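One chain comes next, on its own, written as structure tokens: the form predicted alone.
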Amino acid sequence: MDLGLAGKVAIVAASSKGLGFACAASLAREGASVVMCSRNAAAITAAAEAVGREAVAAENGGSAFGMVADVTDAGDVQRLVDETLRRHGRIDILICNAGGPPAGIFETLDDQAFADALNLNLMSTLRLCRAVVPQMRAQGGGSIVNITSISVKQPIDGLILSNTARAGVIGLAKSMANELGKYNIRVNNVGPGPTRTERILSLARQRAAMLGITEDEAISRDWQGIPLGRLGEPEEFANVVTFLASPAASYVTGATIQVDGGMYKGIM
């Protein structure tokens, strides 16, 4: 199936790895020309030069360039903005992505905990889309996705700051996509399950390390309960990230799609 990404412009932030890196590999094969950025110098420039090759590789491909930024700094986040312009002259897609809070329950967090996970997550995302609609409102349209996490349907036992500023980010979004909508500006969220990344395997190193258990036993829990009976791959969440951010989903907007492997027990 042809998504019609040759010649789309987007922006993927926090690409250096894991499911970031996993999406802007996706749509450069598809033909699209990703930005991507991380605040790691040395990490965001050999990711963008991998998925540069990725998309030479594939028929049709599109390219790649990798540059800093630190996607909870507004600076920073125009800076990306306007270097996309500069280079392309227009955006097509947003991927708004941002590292998850830390580990942690309620009685156990203050104030600035939760203030820096709405910094990351929330206020990240916000930034992103404020700094990238008006292009796309100029130029007739766009597309936008949050990656976010099933959380946001399902709370995770001991992540309680990714549980709330997640969905904080999906009122967004729905707000959002009512809004934007006239403008043809499409907004969606896709919500990963336990999928191997880095992320996931650190979380359970330490599960593993506060329950005794080892770093085995506590991955094989993330998966307990998935009817796929197994962990996701980025990639397998990135194709659903690519199709969304696609001309293909044009009729879709305001829609919050997990990809879990069947793990979220909700019949909506």
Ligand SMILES: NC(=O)c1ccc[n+]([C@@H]2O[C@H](COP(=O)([O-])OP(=O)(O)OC[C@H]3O[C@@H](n4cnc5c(N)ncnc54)[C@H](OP(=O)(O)O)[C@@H]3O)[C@@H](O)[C@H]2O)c1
Second form
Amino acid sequence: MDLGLAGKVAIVAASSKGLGFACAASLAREGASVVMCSRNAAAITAAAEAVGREAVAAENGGSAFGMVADVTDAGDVQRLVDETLRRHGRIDILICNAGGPPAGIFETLDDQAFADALNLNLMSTLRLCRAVVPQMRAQGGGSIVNITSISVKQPIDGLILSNTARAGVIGLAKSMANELGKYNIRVNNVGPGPTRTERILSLARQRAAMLGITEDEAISRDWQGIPLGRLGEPEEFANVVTFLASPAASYVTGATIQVDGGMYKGIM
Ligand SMILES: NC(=O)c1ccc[n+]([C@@H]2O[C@H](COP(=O)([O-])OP(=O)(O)OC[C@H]3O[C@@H](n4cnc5c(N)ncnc54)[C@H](OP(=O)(O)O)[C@@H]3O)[C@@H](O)[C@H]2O)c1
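Alternate state requested, the form predicted in complex with the named molecule (shown: the form predicted alone):
Full complex below, order starting with the chain above.
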């Protein structure tokens, strides 16, 4: 299937590694011009070079550019959008992403911890969307995909900050899909289950230390009970994001799709 991504311009936030990186690489291989960001200059430069090499090898006309921007900083978000417009003159796709908040439980986390998590995962999404929607509207459409978590369907024990902030993203996205459909702007969410990235490996290390088990045991607990019986790979997640972002998904909006190997056990 031709996804129709050649010549499209995409912003992929928080993309020096992990899920964001895999999404940037996938979009660039399909022919999109991708602007990537993260907080670390060396990391995002190296990541954009790697994505750029993959785009050249794919010979679909894709490219990548990386810049430093912290998605929790409104000024940085605006710079990211301004730089994309300066380079490419349009924005067809926005992939909202950020790091994950720390682990913790209700009785030990204070107001500041919740405020920080909301700023990291909810407010960053809101600000990124607010900065690109006028451009998408003026262009006659666009596609926004939010990277959330399987926790929006099934909260994860010990990650109450993430469980709380990401539910807000779904409410925001569903309302935006309703309000912006008339401008041909689509808004969807993709929720990863346990996927092999630095984040999942570092959470496993923390759990291993807490529970006195090995890192491998902690990782295998992540996928126990998952019908496909393994962690997901970032590329498997990126394939779904790339489809939703693309014109091939032109009648899909307001959807939340899990990429979790069957971990979520509800019917819908
Ligand atoms: N992997 C999973 O199994 C899984 C499951 C459910 C949900 N998630 C969620 O999906 C998202 C991505 O996860 P991941 O596993 O890919 O994480 P990761 O491997 O830790 O990568 C996070 C990326 O985000 C960047 N980043 C972090 N904070 C940022 C900020 N404030 N501004 C700009 N860039 C920032 C990091 O680069 P810098 O450090 O250079 O900024 C890095 O490129 C997270 O929110 C995570 O909680 C992941």
